[in-house]
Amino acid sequence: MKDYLKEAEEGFSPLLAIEEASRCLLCHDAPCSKNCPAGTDPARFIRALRFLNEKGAAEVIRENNALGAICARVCPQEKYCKLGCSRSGIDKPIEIGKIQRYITDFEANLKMNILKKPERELGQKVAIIGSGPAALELAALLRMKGYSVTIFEKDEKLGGYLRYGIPSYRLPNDVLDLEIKRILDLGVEHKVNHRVNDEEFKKLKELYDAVIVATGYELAKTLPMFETHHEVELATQFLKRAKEMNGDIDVYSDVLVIGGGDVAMDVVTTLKRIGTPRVIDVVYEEFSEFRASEKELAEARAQNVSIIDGYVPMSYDGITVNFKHRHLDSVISIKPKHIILAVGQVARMQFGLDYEAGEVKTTNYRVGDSNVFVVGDIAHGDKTVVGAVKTAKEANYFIDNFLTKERAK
């Protein structure tokens, strides 16, 4: 439990943060900023820190990303900003995420209040169903424009997968709580323990000027061979259970995890941090095609997780799981004490929305000619936290245009 609550990485000291920022080449074309899906603009905040302007750096981050402290911790920077860093051609890319974390920690310690309430109320109401990263970012953006915003959340607390999926050692609850508090302090209303059903959805469309669906990929996938075996646990259930109990849950002597994405890496690392002696992860992909981020994979390896790549589960009799390699003439059998499936998530198809390949069909995030918009995982785009922020910022533009035209009628 103690390891579960301890952050996986230590933050920069002021000296280290400034030293790292001083490595920036101050590129005119700022490829790191161009590669940030959320538009957090690392080139500007690194430049500000380099010239000892921590407050200015915090303002750059927060004005571009209401979830700046969260993205600093959970964004796979090696796929985005660090991938574009020109410093890579000299030695290694700048640790942009760690710099962003240092700046947002500085902001928190000084109790800075960068996000501002609107100067005027526009008199239009917006309902947001769900409270994950896309919902939270969009709530902040719309509220700061002057719209009345209400979030409807099925769980006890706001945050969605940020709260109930990402482990505490990657995203501490106090960081998430502060991010959410800043957004609620703008005047965003919220209703928790409130699952919107199809009938209420119809009423919301009449009561609110715009309704945004941000329900994410709520349902964990399973595999046919495991469907009748209730002792097999789904990754999202396990991660939620571990986080709600702060890692203080029963420990098995050995656990088999099936899956190789970031969720699977969260599962295996969580298992080791709560004290599981032996964790085996069997992955469909070979290492050359691994889907998990480099940082998550490195953490799993550092925790001595046994990772077997390139194998497909073939059968399960309640005791033994048999796997076959995708390319080699090789079969393995494992008899684990416990099994956790981390083979992806899907959307809960609801509200009569038209889905295709797990995404709702929209034009500019709008469903047909209705007042319904969609953001987050069920919208087209990258299924990451930073991708969710991107969809929220893009949808904000179209929602504001729609509501502006409605006001003018």
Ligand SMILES: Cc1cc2nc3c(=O)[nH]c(=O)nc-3n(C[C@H](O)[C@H](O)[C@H](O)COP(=O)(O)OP(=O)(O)OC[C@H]3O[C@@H](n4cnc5c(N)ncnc54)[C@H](O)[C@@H]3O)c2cc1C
Contents of the next structure:
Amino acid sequence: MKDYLKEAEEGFSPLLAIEEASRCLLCHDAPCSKNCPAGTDPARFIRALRFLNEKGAAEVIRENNALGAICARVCPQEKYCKLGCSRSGIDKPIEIGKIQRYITDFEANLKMNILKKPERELGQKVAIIGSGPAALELAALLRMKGYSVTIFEKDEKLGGYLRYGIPSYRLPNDVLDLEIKRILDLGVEHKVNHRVNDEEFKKLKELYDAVIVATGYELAKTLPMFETHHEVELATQFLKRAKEMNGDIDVYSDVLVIGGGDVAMDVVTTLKRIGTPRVIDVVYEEFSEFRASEKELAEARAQNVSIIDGYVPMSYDGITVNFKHRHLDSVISIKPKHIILAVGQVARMQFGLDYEAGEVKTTNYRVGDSNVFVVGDIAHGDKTVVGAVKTAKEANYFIDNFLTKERAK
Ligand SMILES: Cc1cc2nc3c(=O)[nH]c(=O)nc-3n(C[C@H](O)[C@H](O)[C@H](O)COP(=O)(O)OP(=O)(O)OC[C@H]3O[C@@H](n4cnc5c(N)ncnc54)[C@H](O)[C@@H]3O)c2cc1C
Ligand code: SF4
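I have the form predicted on its own already, so could you send the form predicted together with the ligand?
Full assembly next; the chain just shown is listed first.
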């Protein structure tokens, strides 16, 4: 249980953070900043830290990204800011996420309050359905402008997959709680244990000036051969169970995991951290095609998970799962004590919205000419936390324009 709560990566000490910042080449038109989907502007916060201005650095992060401490820990930086880092051409890219983490930890330790309450109330009301990263970022932005914002969340606590998906050893609860507290302290209202149904959605559209749908990819996918076997657990259910109990859940002696993305890596690493003796992960992709981020795959390997690549499940009789290789003439059979499926998530299609390839059809995040807007995984983008923040920042512009015009009528 303790291993589940222990943060996977250590943070920088002040000396190491400043040393790392001093490796920055201070590029003009910095590619790291251009490569951050949320516009968190690493070039500016790293420059501030180089000049020992930690407070200024914290202000840069927070003004650009209300979830800066979370992104510092969970962003797949090798695809974004670090990919752009010019220092890669000399030796290795700057550890941007760890610097961002050091600065946001400094901000937390000093109890800095950078997000500011609105100076005036605009008198218009916005309802946000869901409370994942897109909803939280948007709630902060709209509230700071002076809109009254109410979040409706079906679960007991706010956060979406930040709360119930990403394991605590990668995103500690106290980091998440503080980010959410700062947003609620702006005066954002919230109702939890409150699933909005189609009927209530219609009412919200009449009662609120704008309704934002930020309901994410709620449903876990399955495979036909496992559908009638209720003993087979879905990855998101397992991760939620582990997170709610701080990793203190029953351990099977051996578990088979099917799937090879980041969620599968979270499942196998969680299983090892809670003490599962034998974990086998069978993956459709071959190693050269792997979808999981480098960091997550490395962590799974460090935990001695057996990863078998390139195999497709063929049949399951309630005891044995048979797999065949995608290209070779090879079949394997596994008789695990427990099975967890990690083969992706999809949106629950709700509120009569028009979906295409898992995303709601919108123009500039707006559904037709209604007062409904959509953000997060169901809007568009790359299905990451920083991608969700990006959709919220972009949608904020269009929602504010829409509400400003409505006020002028
Ligand atoms: C296990 C796991 C690990 C991940 N790890 C990473 C990572 O390391 N880095 C990364 O960048 N991304 C990661 N992701 C992806 C990332 O979490 C998502 O892209 C992101 O959370 C999407 O944000 P969102 O705001 O669209 O909604 P979500 O986080 O999906 O939240 C949607 C919320 O809406 C609520 N909701 C749905 N329907 C209703 C309703 N009718 N009424 C009220 N509430 C409702 C849900 O309960 C939920 O709280 C991970 C995802 C999973 C599942
Ligand atoms: S928010 Fe994420 S992608 Fe952007 S600079 Fe920070 S760690 Fe990099």
